[in-house]
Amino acid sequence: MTKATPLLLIEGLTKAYPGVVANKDVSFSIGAGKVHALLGENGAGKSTLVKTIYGLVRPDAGSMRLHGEPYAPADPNAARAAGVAMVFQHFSLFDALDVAENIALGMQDPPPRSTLAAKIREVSQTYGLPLDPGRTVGDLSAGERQRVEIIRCLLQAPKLLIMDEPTSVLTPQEVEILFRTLRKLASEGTAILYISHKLEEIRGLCDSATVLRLGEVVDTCTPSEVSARDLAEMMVGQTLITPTRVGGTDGAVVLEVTGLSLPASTNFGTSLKEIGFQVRAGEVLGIGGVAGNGQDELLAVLSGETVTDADTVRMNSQPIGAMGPVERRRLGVLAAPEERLGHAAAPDLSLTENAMLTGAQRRGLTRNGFLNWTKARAFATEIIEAFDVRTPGPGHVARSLSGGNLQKFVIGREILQDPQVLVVNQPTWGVDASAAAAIRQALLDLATKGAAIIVISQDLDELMEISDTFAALNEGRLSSPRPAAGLSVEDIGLMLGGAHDLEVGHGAA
């Protein structure tokens, strides 16, 4: 291979399937020791682009060059054997499993333990991701957990890193930390493919990009020497708007927790800890917090999946704390779950089937204890149009659309309930830089209204955009909210780790 030949080379690639045709003609190259980034709005084909790199899509057309020989892997082995490794958005972790354990389940043909560890070990430290091959997997924060799926592609010393919104579930400082990671193997030779929604970290680390749009190549640029306004424009092909709205936080108490405290239901949950807080009619409470440290617990309690002493939770000060999810629902208190895939939606029921789980009781789709389908299949259809949910219709199943759209759909179909209470985990977890502006959007419409939302994100910027008031939560303590306005990113750093009153005192308003 010479210094001229990039070590990918993807010409014409396409891939359609019954609908849509997710690559049309795509071509692109990568060199050696660069860091190139692919960019693009939900849909627009990156996923089915990535999978045809690292051999889980066989194209319809086109070619692949891998250090300027013919590439065509018939399944991932084949492509790890060729140099090629993934990062997925998911990790493929067991709880129950060690560090060493996991790794080696993911090696063709792994070495005795003491090897395998003392290997983990030494990559590990060289690349400034330390880990204990011995700790169980389960009591890793999401951060480390990462590091175990980096380290598993690094003993396979890739060639070419593919790297799927890596930085979703951590902090600011574990950021930091990956990019250094990254830049050291860019140094050593090593190209790295880079998906991710949030456009400052393509800015700053990414060399060159490549952005689809409807599965074709629009636009390539050095993102460095653009706005991240500019990128997402690229990548929706308009202006984009950023979120709105009049805030307020003077309304009436809607919902309030009390001296919430609950074990954890599993050996790798978290336990709530005397948690308490109030959200008044028009108010956007963001709750910050690393992955792991009580997110799903605090969610579960709040839609009524974990029912707790009846006065713990009250709206409008009626108690709720012992009531199910359905009745919860016919007061006005709903929820979206982080999980979308499994939890909040069904992924093999369709559209219209995942309209009816959680809108039957507001949006009146059952007569007499019967179904009514026209009136589901009205609703979903509904909230395909306001969404801009990219599918071929309310009949295709949930596991279909990508995860963005997905994540479209199951938030749309919460807000077009007219909760009085909406809380969301996660609400724009990998969804592009137009629909989570869209989304955004639709919570502060809502918040407008005056319903009381809750916002439980682990995007900084996210929460400091539509947020009126901020807490954080660490190992199952939730701080005292303050006021949005009166806090930098790094006193939420901070919170995040739990300094909770003292570091950052002076940022409460």
The other form holds:
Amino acid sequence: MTKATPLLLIEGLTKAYPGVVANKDVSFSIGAGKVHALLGENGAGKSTLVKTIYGLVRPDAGSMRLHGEPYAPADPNAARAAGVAMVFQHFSLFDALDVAENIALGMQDPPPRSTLAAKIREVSQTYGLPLDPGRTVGDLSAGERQRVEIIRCLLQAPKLLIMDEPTSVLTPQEVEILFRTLRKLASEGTAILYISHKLEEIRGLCDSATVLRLGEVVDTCTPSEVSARDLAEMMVGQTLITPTRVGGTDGAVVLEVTGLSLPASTNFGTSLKEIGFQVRAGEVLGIGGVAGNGQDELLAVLSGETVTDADTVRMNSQPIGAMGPVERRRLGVLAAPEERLGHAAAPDLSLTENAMLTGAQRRGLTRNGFLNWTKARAFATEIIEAFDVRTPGPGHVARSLSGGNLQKFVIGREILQDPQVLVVNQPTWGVDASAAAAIRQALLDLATKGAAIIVISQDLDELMEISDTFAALNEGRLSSPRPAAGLSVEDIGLMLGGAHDLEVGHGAA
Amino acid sequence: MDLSVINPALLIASLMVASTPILLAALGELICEKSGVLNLGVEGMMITGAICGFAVAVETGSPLLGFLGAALGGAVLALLFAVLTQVLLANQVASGLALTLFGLGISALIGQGYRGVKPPPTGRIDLGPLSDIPVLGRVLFSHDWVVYFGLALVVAIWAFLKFSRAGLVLRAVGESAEAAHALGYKVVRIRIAAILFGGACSGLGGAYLSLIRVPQWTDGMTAGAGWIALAIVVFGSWRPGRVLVGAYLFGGLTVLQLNLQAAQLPVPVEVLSMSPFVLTIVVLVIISARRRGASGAAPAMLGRIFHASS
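Could I see the form predicted together with the partner chain next, after the form predicted alone?
Shown next: the complete complex, the earlier chain at its head.
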């Protein structure tokens, strides 16, 4: 590929919104058949930039060229006609419609249904993305839903494919399938613009990278030639501090689970089988495994959303298995579930109200049954300051925060309640590198203060970084916990029930 | 009590007539709700259509122009709703209720000079030999054109939603406005078009009351028909076929209870009068509760405000 005529050339793009400059004089280029990464923290302006390329946003200044021709799409239809396709992070599928209907909606001039179904089958086989055109999208898994979007794009034979954080909702196996597809596409000459927080993925997949910070291009590099740490520091603009602590597993046993078996509550749930473990004061227990293997169910048992026999869960030898979340919270067992909007936080309530919801008891935010809003607001403000939550103030609704910021708020809210036991599921899911480091550090600091912490995560790198002991959850069974220090990738693979089930650490840095 | 005064053939024939206004209004509301907009102003749009159609028909002497005027009147009132909810992003429930009250008021104002006036008659269409079939010909094939128009509209809307691309886009907008917007569809324009269609259909339904069924103008003559149309859409699970069943059920019960009143059934008249409303809703609740498939569920965006935040 010659560098002379890049497929897409962007020069001096600027877009300002009231109060923020989302993109400021952004320039870069992508060659045909290349995979180009766009890196940056939450709010660095990546989404605005790709929306501009896809015709959803009109730039204030600057120009784009596609195949050397001036390119200024008025709307997504124009962008698609020019050969630009985009796979969205979310918001682009219709749950009640079936796969073929969803795909037809994203096409300029869809063929009749029977032809389209045949075409979908053909493309899905060519690229190794199995998909049944007749299924209702609402019933599909996250990985399958993404396949719908990708196939929708592929059917139009795009010249440029934009992918906005495609792997944040995928299991490691699904990520591997996706990468094979992307490499095949690139080898056929399609340029790919790839946005992700996951630096190891970018190092393994991308040919070049442009780093954005606060709307400006701050650096460009070849990802395979620099370390993930370097990439993270380019994004953040400062030296990253690896979370550190003095580990300890010699405290008293705080939480003990014995013989936990629980049938699945729904058709889509996982039943838990004979789970048993102990967590000591000051210990961080990391529970790894692919999502959907009982993580949500285990968190529900620990937080009290699902009650069991009293003796199944014990805290300081006291049976608490039959207690609900409120009683457990009073004792100091707190939890932060994975789903931020709707489970960990009420989307349309303000941050103050959300702080009140779990903090009322332990922070004494009520008095004689009346809510003390002054105190709740102070508590919310404290969380916002301590965890660097970026929001105009505690009066704003949870929904208005970006995923990473809300995650900081949710985790911070529990940590500041001074728990004795804290259970978190996917604490840094969708959170950028510096915020993730801050959350991990806060968890470690809490452990140093003597709390027992259980971290459930799909991110094995994260678990290796902060855990004292490690256990794997697979099809509702938990392996016996082992000290994390000195565990090799092979050990972990075996604990997860066979290394082929889970690809460990992409690119194995 | 004398049940022999009830003639089954006549009952079915008048059932089709009694159901048509509700059927038309419900079909319009169905399209509107499929686009994700809940317009509670059906009653107001119906009565506005009733007086607009009546006035135009009386002034021009042409029932056909009257129906056109009714559709236009209903659509103009719906446009008010569209501007409020789609442009000014007002709450749909409150705007819809206000629209009903406004429609009742403005129709009474327009209708001041038309009380006691007789509209030009709408003839039955001659279906030739079909109308001559004994019993069946009288029951099914000797109605005015609007009855058949309503039935054709059921089929047309069903096919539109199931087979056409525009129908797919309409459903998509009602299912996820954000996703449709991201794909480049004009959510607000599509919704305004759906609202206007709903208004026009409601207007036709209202005019059918004032020009054919009654036929004369009285204030508040729709008497809750718009509300039952709304209920039929919901309990008909947003499907044209079930909406037809619901509308005919309600129409049938209305005609039956009128016949029973005439037969002097020893039941209070008030109980008979309310029975169609109660029974229709009970039956439709049972139908809609039986199966809860993805296709039977409400459009996900129903009643939610969409604001493009690009």
